[in-house]
Each structure stands twice: as structure tokens, then as C-alpha cells.
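Below sits a lone chain in C-alpha cells, taken as the form predicted on its own.
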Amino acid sequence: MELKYYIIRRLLVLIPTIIGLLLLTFILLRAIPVNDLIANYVNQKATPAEKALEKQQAITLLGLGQPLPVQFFTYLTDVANGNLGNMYSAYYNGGVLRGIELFLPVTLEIAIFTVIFSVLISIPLGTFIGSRPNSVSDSVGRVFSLIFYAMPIFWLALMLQYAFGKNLLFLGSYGLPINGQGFPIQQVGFVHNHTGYSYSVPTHMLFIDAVLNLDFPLAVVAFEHLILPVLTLSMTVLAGLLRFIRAGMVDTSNQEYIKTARAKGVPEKLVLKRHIRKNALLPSVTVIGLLVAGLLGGAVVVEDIFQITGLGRLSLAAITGTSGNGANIQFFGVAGTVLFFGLILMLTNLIVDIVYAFLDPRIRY
């Protein structure tokens, strides 16, 4: 099978499986007592009046007086629109797309700096511990990559932040200034201002729009601030991706076609460079889609931690219910991010999918 179908294959895939993510979100807002999920579009702190007419338009809004299929219609059509509902918080008040949109950049530039720094050193060192299978290298290797495999990414947080939290590597918050808090950024040229959220242009990450504008001094303690946080999400990716790297070279050795190539005298530098890690590294790409799509679940954890005013910040912030308005929970704040997630983890697979497709034709078919 051609590339260009496997993709649509795989495309034509995704589409019940989106309807089936906005269908759960639907389910698990409906689910919620009709007065709690109202709260979320009243001001607890409006007058009788004010309540009263905020309650009847949400309840319009929502189409809460339709059946449960008309409702999922609304529900679908407000998605498509961007219309993901309102939240309040301590960190943030306004529509949850708008939130998602102003919190992400800081999360994402996180992840991407936790990628590059796992994979850059992963592969080299699980190739290196791979090819000396049962050696001393190996045994190390082994107990580093299960230790930090199994260790509760906030108490490495924590650890992290006590041992060097008073030194340059962590100056106090970092990401997005609330209300005037927080990273000291407001005086910077390319930095913005919205309703009391200061973010930077043009891609809103404070590194790399630093670099982009020629402010070398912002880029050295915005990339200080980036030190611990991306250490901390990196031990657990690193440590996972070790564990594969090791076991596919492993495993790859043994193979008979390597067994043929050593036997005609191929040097060992070549049978390991052009066959033994081409083809081990292979599994390690489904493994590097997951592990990315499961830095989102450890955001959450490490921006807390670290008082980093990212995207996982944001969810935290909608399920503690710490309001503004009053109301407790935000469940549209906690229903949009995890649909995002969840695109995010389907969006991953996808890609995930066509780079194994192109890399080995096999799974075509």
C-alpha cells in the first residue's frame, strides 16, 4: 500500500475516534447536577436579579431544555465554533479556549526542550549500553533507567527544586505574569499585554522569542528558568526510551541477517551504525509518540511545583475550583483541557503512525 493511503486510512480512523473523545467529554458534563454546571456561567457575586437572568441564559446557552441528542448537537456545534465554555479562577478568568491559547506556548516550549535533550541523549547511550549486553555500562544503565522509570515525578520535582532551587537554575516563577506576578517580563520590547496576561511575540515562548528579538540577556534566565522543570519531565522520558533503546538492540543482534553480515566480515562499527541501530531504533519511535503525549499528564505536576503558569497550571487551577466568581469546580475549564489531551494524544499517535509507515513500509499492510 502507497504512503498517501495508509495516511488516509489512518485519517478516516481518527474520525470516530474524536467523536467518541467529544462524546465522553458530552457525557461527563452532563453527568454534573444542572445547578453545579450553571454555576460556572453565573457570577456568585451578582445581584439576585443578575443571577437569575446569567442562570436562564445559560441554561439557553447550553440548551439544557432540549433532549439529550439536540444537546449533543449544540455541544458539537459550540466545539466547532471554538465555544469550549467559561472558567474562574485564581490564574484566570475568560473563555477556556482563550486560556488554552495564552497557557500552552509556555507548556509546549517545556516539551520541546524535554524532547530534545531525552532523545539527543538516549539514543547514543542506549545505543552505547545495547551493543554491551551484560557489561558493567549495561548494569548501570539498567538500574538508572528502572529507577527513574518508577520514581513519582513530583518527588523528583521536589528533590530537584530543594537541592538547587536557591541557586541561579530556579529564580522563582516562570511563564505567564498574573496581574503584575511572576516573571519579571513586562518591561520587555516584544512583550504584550491582555487583560492583565503578558505573553511575548510572536510564538509566545519567552526562550525563544528572546533569541528571535536579539535579547541574549532575557534568553540566559529564561533558559535558567527552563533548567529544572525540563530535567525533571526528562529523567522519566529518558529513562523510558533506555529501557526500548536498550532491549531493540538487544534484540536486533540476535538477528539472523546480523549473524550473516558478521560472518562476511563487515566491520563491527558498520553492522552496528547501518543495521543493528537503524532497526532497533525503529519500535523507539511509537515509544518517543507516547512518552511525549505523556508529558501533558506530567506538566500538570512539575508546572505546579515549579509555579510555571503553563497550560497544566491552567487545569489545575479548573479542577481545585479555586474561583473567581465564587463557584467551585470549573468543569468547562476541566472538560476543555481534557479534550485537548486527548487531541493532542490522537494528533501524536497519528504522527507517531505515518513516521513508522514511512520508516518501515512494512506496517503498510
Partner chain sequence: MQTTVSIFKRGTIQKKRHPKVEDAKETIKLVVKNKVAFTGLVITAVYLFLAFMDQVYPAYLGFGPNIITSLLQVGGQPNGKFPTPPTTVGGWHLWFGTGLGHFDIFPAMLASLRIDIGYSLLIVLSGAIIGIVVGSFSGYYGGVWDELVMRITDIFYSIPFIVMAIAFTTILSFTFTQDNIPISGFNLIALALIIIWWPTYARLTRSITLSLKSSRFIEAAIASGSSRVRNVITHIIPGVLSPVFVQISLDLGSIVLVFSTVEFLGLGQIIGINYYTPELGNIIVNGQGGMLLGYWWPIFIPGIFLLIFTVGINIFGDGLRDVLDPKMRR
Contents of the next structure:
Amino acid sequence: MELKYYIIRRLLVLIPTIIGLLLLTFILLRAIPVNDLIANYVNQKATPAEKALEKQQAITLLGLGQPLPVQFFTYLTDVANGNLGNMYSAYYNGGVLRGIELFLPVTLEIAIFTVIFSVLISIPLGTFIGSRPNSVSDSVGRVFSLIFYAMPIFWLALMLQYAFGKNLLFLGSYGLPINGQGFPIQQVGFVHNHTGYSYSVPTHMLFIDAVLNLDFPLAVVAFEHLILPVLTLSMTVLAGLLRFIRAGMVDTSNQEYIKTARAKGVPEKLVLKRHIRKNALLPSVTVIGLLVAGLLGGAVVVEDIFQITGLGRLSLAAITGTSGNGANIQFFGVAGTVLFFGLILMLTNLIVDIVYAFLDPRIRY
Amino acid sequence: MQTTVSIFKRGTIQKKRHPKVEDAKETIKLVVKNKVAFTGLVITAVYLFLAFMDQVYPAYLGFGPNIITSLLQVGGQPNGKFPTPPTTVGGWHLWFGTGLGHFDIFPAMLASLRIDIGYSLLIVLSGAIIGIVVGSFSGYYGGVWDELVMRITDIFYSIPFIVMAIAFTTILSFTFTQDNIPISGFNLIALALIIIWWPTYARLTRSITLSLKSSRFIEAAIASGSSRVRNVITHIIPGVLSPVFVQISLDLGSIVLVFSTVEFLGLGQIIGINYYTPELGNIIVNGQGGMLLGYWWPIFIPGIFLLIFTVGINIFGDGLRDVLDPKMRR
Amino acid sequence: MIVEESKTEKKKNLKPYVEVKDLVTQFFTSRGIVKALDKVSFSVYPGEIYGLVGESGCGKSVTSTSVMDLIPDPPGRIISGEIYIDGFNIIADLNKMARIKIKSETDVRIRRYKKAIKRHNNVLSKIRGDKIAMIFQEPFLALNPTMTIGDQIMEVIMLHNISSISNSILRRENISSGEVRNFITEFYSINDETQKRKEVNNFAASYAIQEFEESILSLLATSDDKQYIENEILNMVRENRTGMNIQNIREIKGYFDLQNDIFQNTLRLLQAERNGDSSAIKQFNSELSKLKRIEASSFFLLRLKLKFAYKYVMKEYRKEARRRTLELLTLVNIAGPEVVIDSYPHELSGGMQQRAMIAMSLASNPRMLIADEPTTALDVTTQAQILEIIKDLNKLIGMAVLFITHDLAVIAETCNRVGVMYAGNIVEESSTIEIFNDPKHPYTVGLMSSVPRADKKREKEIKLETIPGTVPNLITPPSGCRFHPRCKFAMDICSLKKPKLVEISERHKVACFLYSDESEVE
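Mind sharing the form predicted together with the partner chain? What's above is the form predicted on its own.
Entire complex below, previous chain first.
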């Protein structure tokens, strides 16, 4: 089968999964009594007249009172139009989609650096220890990856914060100033407490923007703020990747075709480079999806601890609600972020599958 | 043709064998011989023992209900006393110092084990049972149901675990309170985690089922007129058990982590778990406030305590997987 | 049909190409030490097909892997013995590479010496594939799934045949009219058609101009004017060499020749070390360091280029290697080699995969092939074709074959000589005809009577028989003769002492006390 048809088939499989995901978030929203849902949509600080108007809006928008299939269809059109509802919390007030738009770049920047850092380290390290199983370096590598794999990420973050945070001033909040209410989109970017710099263009990712605008002092500050979150997230991602690559190396080394390569007279170095490494690294492409899932989950924890204004905290804020005591769960926020995380992950898995099919000739069959 | 038959006859005369018993014996022997796996086994056993002791002999180790009440401060608020560092003076309960709110960390950690390990076991085992049943039947029957199950697991796989856990927990909590169904906070988390954990086992079981389905002994069973349900119960499920068991031992560590992470993120308070309830994630989040003042031990020590358990169960699971791998036996 | 023995007669005064002496290979497992091979000795002479036959688990495959020193470590190791490949003992340094301390059956400590192992591997990588090649039971598993067939075959050529490619390219670039004239006169002096074709083939091959083979042939057929033909051929070749960087090729050739010198020197050094000849060691050491200095100084840039732009630097070589690969694929009867060369293993059928494996093993013109149950995983019709190819190669190129199988029919079909293995020992060795007509060892006798045979019609009353019992567990093998618990003729001594493989008639060896004295023990 050609790659083209594989991609088409893969896209077709995606459709029911996306519909299923939408169904799931829809059910989440409808598991809640209608009144609470409407109360969620309405800005509690508005005047009574405005409230009444918003309430009416909510009822028509959500299609409440109509049969469930119709409601689901209304929900689908809402989502397609970018209307994920509103949320009100100490962290962010306003439309959920707008919130996601605002906070995504911050999380994305951390994710990008985490992936780069952990891939750059895990591939050489994994092939190194995987090529000499049961050696001292292998044992050290295994213990290292095992410990970080089994480590609670929140504890690691706290410990790093304790060890480095105080001395190196890495603890300043990173990201947007949040004043309880919404804020103008132009300000999106970074306002640092000490310097007062404000950046928004072009990527909304502070460090990358600073570098692109050749503002190196700010880039240094931004980089300092990236170190601990990226390090924390990398440790867990790296540990997982390292284990996987090592296992792949060991498994591939025992394959019959490696024996063939040796029988052909391929020198050990080339056996490792040309035959073992390539075949061992290929399957690790497939775990990237799982790692991104772990990464996004970890982002919730890390952003909470390092006070980073990212997407993870948005989803947490939706749950904590306005008062912080759980009385006001923001259902639209919860459903919206779950939907968004799901879509990101599906996209990642789609890309991973296509890349893997491109790399491994066997998979297309 | 008496040719081949006689070979078999002669071969079996020597001694009667019980392959399953011998296999289990061999597995135990290999685990014990594998130093790393054995260490993991010992760690796991000690933790399980400690968790168990809490229930059976509350007075024996000096913790239990008494300690839990001592953790509860007047009015549910911290009493303002500063944490005292780890010391060997003044009894074993002070070995690891006291936390913010002045509770003794060591007994609190020990008391946490019952909740952490107990609920994790509950989650993993329930998830495994649901997963085995769903996975083996859908894999064996195939068709539309199989496709449906796979798509459902796809959806669960496409949402980050922590995000899903907190979302499900809160929404479940909300619906339960609305309908006036009394449910404790931990049961709520456990229920949410079971709902999102079973797909892992369903997928694992299904993939093994598919490979078992085409094997000879299933063909033989079908030929001898055995029904489909019977085949799944008598042939597929027993074949699935040992890889699932390995997965359970590996997952137990992760689920303890998820469980405490959910607590750490402050969900416990939202769903009505007391601030002083001994649970490792809870103890750590309680210590967070004192960290910048230099009180590291209320965080560090419970974290290490948790880490030792997750590392232990992981190396045990890894070792078990190696041992059960037919390639390693030769 | 049983192969004629005529050819083997000549081999009496030949030196064996591969000689295995007292080979002991063991596997250290969690259940105990598997004594897989217990002093196995045999020789394979140039041009013959030597078969190893036995029940599964008797150590045939371990023997073949041991000959290439490909036993996976852990769990296995060659413990002792000698394996001479073309006169060079590849495992003389066993004690330098590892120390084995056996505390108990299940507790074995092995200390490995990395430096010695590294040197051993370096030396062996020049021998494996070049002097001796191997094909495996399951071609699908034995081919790298993520490399094309062509790349895998080309790899062998690029490893072992660089200098021969350099030579032919250089010869082509500097082709002189005298050389062409010589070829033409040579061609006209031959009368036989096939010989003529062979001559053209040789000429084209040695000048790397195979693409002109057909046109040269038609030229020679259509014209009688020698001068005209000469000019045409010269033009043909010269026009084709556009854009070839001769300087580059000379440099690469120089580098690989130096590599070869270093290897030869290492071999000499090894030999000297084994002999304990200190002056020779000193001499070769200094020579080696001299060569390495040259390598470092003169070829610094080339080595960098090779490291980072191998494919680009070697592109002329790769072109030639690809052409040779196509030829090899045609040689093993693969239809459509142009398509197969760029396909991946999973796109081919089992038979095609095995052919590709054979083509790969032939790539560097080895003088011996080890075929480890090459037909077991294939269906019957394909089996016959593969066997035919192996036999043809043996006849055409005179390649020796060590053929491993459990199938007596295949042995009868292909082999000149046969060794019968039982539980890690060779119990009988003889020519194929004698093994089938006059088996001596009780095990061989049992083996022979357990298969139906068309050529023994007169003994209709003889039923197919089986050998009682099963293959012994090699962790705790029977004492003495390993066959004695299953042997009808077992005597007291059989369980006490191990019989030696002794010659009972000319070139017929048996290890059994029925035929040898009690003094002939190991």
C-alpha cells in the first residue's frame, strides 16, 4: 500500500475518535443540572438585567430544552464556531477558547524545549547504554531512568524549587499578569516584575520572541525562568524515553539479522550504527504520543508549582473555580480544556503514525 | 505406523509433570535469584506489610486512629507551631520530625500507606478485571463491538491522564452531590481513576487475545465443539493473566503517583477530603507553604518514602517481566 | 540420488579449508550449564559439500555458529578448541579474551577483557563474509527489515571488495590499445562458444564495463576487422569515463590498501604472539605503528570525508557495487533483479528472500559457505530450487559448503561427505554413499532405519523403526558415550568412558566401542 492510502485510512479512523471525544465532553457538560450549567455561563458580577440577557443567550445557544441529539448537534456547531463557553476564575475570566489562545504559547514553549532537551540527551545516552547491557554504565543509566520514572513530578518540582529557586531568583512568576478580569490581547506576552518588559510578537513565546527581537537581556531572564520547569518535565520524559530506547537496543541486538550482519563481516561499530541503532530507534517514534500526553499532564503540575501562566493552570483554574473552594466548578472550562488537550494529542498521534509509516517500510502493509 | 507414537510414550513414562506448578516454582526461583527484582519484591512486601499492620494492629506500632485524630487540629486549622526537624530524641514518631501544623511525619506517612496503597490496589485490580473481560471478549468476538471498544479506548488514550483524572473527579463529585449520594472523597477519586484506567488493560488483553485466538489449542477447542464463551473463559483469560499481572505490578507504582498527584493539585479539598488526612500527596502539599522558610523535611521525607515504594514496585515488575519472558528462560 | 564420490577422492592430499578440532561450546543459563558441543572435530575440504545431520537439539546449529564465532555472549561461549579457517586459527586467544570461573552449575562468573575482544572482533570482521559466508534457516528474520535487499548486498561488497573495484575502475580509466588488442587475439584463438562468452565476460568484468558486454559480443560477431573492433571498444570505454575523479579513486584505493596492510600486519603480529616470538612481536609492532602513522598523516582528510560523506565520496564504488549486486541477483535466478534490488525483505517471498541471502553470501566470493538449514522454513518446491542453486554454485565456483540439516533426503541429494551428530558429538563421519549403505554407529543405524527408502526394496520385511527415548538434556548429559541410555548394544564401558572418533576403514570414522578398543577414549 502506498503511503498516500495509509494516510487517508489513518485520517478516516480519526473521524470517529474525534466525534467520540466531542461526545465525551458533551456528556460531561450534560451530566450537570441545567441550572448550574447556565449559572456557569453567566458572569456573576454583571447587573441583573445583563444576567437575564446572558441567561437567555445561554439557553438558546446550548439548545437546552430540546431533544439530546439536537443539543449535541448544537454543541457541535458551537465548537465548530469556536464557542466553547465562558469561564470565571481567579486565574482567567472570559471565553474558554480565548483563554486557550492566550495561554497555549507559554505551555507550548516549555513543551518544545522539554522535547528537544530530552530527545537530545536520551538518544545518544540510550544507544550508549543499550549497546553495552549489564555493564556499569548500563546499571547507572537504568537506575537513573528508573528513579526519575518512578518519581512524583510534583515532588521533584518542589525539590528543585527549594534547591535552586531561592538563590537564583528563578521563582518570579512567569507569563501574563492576571488581574482577575480579562485583559487586552495586545498585552499577551511577558511582563516581568523587575524590568517591566512587555513582549507579544511574533510567537507569544517569551524566550523565542526575545531572541527574535534581539533583546538578549530579556532572553536571559526568560531562559532562567525556563530552566526549572523544563528540567522537571524533561526528567520524567527522558526517563521514559531512555528506558524505551535501551530496551529497543537490547531487543534489536538479539535479532537474527544482527547475526547476519556480523556474519557478513560488518565491523562492530557499523553493526551498532547501521543495523542496531536504526532499527532500535524506529519504534521510539511511536512512544512520542504517549510522552506528549505525559508532558501535558505534567505541565498542569509544573505550572501550578512554578506559577507559570499556561494552559495547565487554566484547566486547573476551571476546576477550582472562582472561590477556590470548589463551590464554583467552571464546567465549560473543564470541558473545553479536556477537548483541546484531546485534540492536541490526536494530532500528535496522527503525525507520529504518518512519520513512522514513512520511516518504517513494513508498517504500510 | 507405530513410529512417532512410541517416542512420545517413552518420553512421558519417566515422570509425571505438572507444568504449571513447575513454571510457578521456576518463576519464584528466578525472581529470588534476580537480586534487583528480589529487592523490589522485599520493598513492596515491607510497604504492604506496613499498610496492613495499620488495619490489624493499630496499637502495635503506635499509630492508627489515635494518630489520625492527633493530626486533626482544633477547628481544622494549623495550630501555628513551627515544624521541628528530624531527631532521634523523644521516640520513634519524631524520627522524621513534624510537619506544618505540628503533626508527626513518620506516623502520618505510615498511616498514609493504607490509603495510598489500598486505593491504588483497588483501582488497578478493578481496572484489570474490567479490562480483561472487555478486552478478551471484544478481541475474541471481533466485529462491530470490537471496533467500538477500540474507538472508546482511543478516546481515553487521547486525553492526558492527569487532566482526565481531575476533570472526571470533579464532575463526578458534582453529580454525586447534586443527587445527594454520599460518597467519600477517596472513593470518588478511585471511581474516576477506574473509569479511565481500564482501557489500558482492555488493549493489552485484546492484543494477547488476538494472538491466542489463532493458536492451535483454540482451534482444537473449537473443533471439539466448545462454545465461544467457554473458550474465552477457559482458554483466553488464563493465557492473558500473566502479562496482565506484570502490567499490574508496573501500574501500581504509577497509580500511586497519580493518586497522590490528584491530591496534591488541591482536588482533595474540592471533593471534601480533610486537610489533615494522612495521604502522601496531601502531606507534601501541606508542607509546601513552609518550604521557602527552610522547612524542607515535611516535603522531602514523604517524597522519598513514596519514591522508594514506586521504585521498589517498578523494579519488581521489571524483573517479573524479564522472568516471565520465554526468551530469557531458554 | 546419491552424489558421486569421484571428486572427493582427489582431496586426500589437499589441505582442509576449514578445520575444527575439539570444539567445546557451552551456554551458561539459569538452569545450569548446557554442554552443547563436546569436543567436535571435523574438516571441510575445498570444493566439497560436507553435511552435518542429526536430531533437532543435537548441536548442529551451534557448530555452524561456532565456526563463525557468532555464538551470542551471554549466554554462550566457546570454551576450548581450534578452528582453522584457511590455515588461521580464529579462536587461539580464548584465554586472553575471557576468564571463566565456574562456582556451580548456575553460578558462573565470566571476566571479559575488552581490548582483546575488540582486537578479536576486528580480525574476525575481515574473515567473516570474506573467506567464509553463512546463510540461515529463516531468511525473513535474517534480513534487516529496514534496509533494501540491494543495500544489504552492497554492504558486503563495500566491505570486502573495495580494492578489486578500485582495480577494475583504474584499469578502465587507463585502458590501452595494447590491452584491447591482446583481448581480441585471445578471443579469436578460442573456438568454443561458451568459452568465448566467458572470455568477453572476464574482460568486461576486469575493466568494469559490463554494460558494454552485449555490444562487444555483437561487435565481435559482426565484424572481422580487428583494428576497427579495437577502436570501437576503446571509444566505447573512453566515452563512458566522463566526470570520473581518478585522483579521488587512487586516494581511496591507497587508503584501503593501507587498511589491508594493517590487517595483514595484525595477523602476523597475532601469529607471532601465539608463537611467543618476542623479536617478531617487536618488529611487527613497530611496523604496525608505522603504518598507523601513515594512516593518520596521509589520510586525515579522506577519513574525515568518509566519516561524514561516505555515500558521496564512495559514489563511484557504490555504482559499481550496485552493478555487481544486479549480477549476483541474476546468478541466483531472481527474476527482475532491477525491481528486487530496491525492495525491502518483507516484499519478497520466502524463496526469494533465501536467494537474496545466498546472493549476499556470494558477494565477496568466499571460498566456503555455511548453510544452516537453508531449506527448512521453505515449501517443498522452493526447497528443491534452493538446493539446486547451492549445488550449482558448488560445481561452478568450486565453493565448499558446510550443509546443516536434519533431513536425510537433503543430505543424500546434496552432500559428498556427512557427519552425524548426536547430543553435541560427531558420532560417525563418512562419505554419503557409505553412510547410507553401511552405517556403523548404532545411532546412525537407527536414524537410517527410521526413514522410508526407495532403494531398499529387497528388505520389505524391515519395518520403519524408531530410536527409543529422547534427546538427552545437555545440562546433565549422560556420562561416557552420550548415546548409551538409548543404545541397544550398550555395554558396561559405554557409561564410563567416552569413545574416540576413530578411522575404521578408509575415510570412515566412528565413535563407538563396538568398533574401537577400550583404550581409545578421550
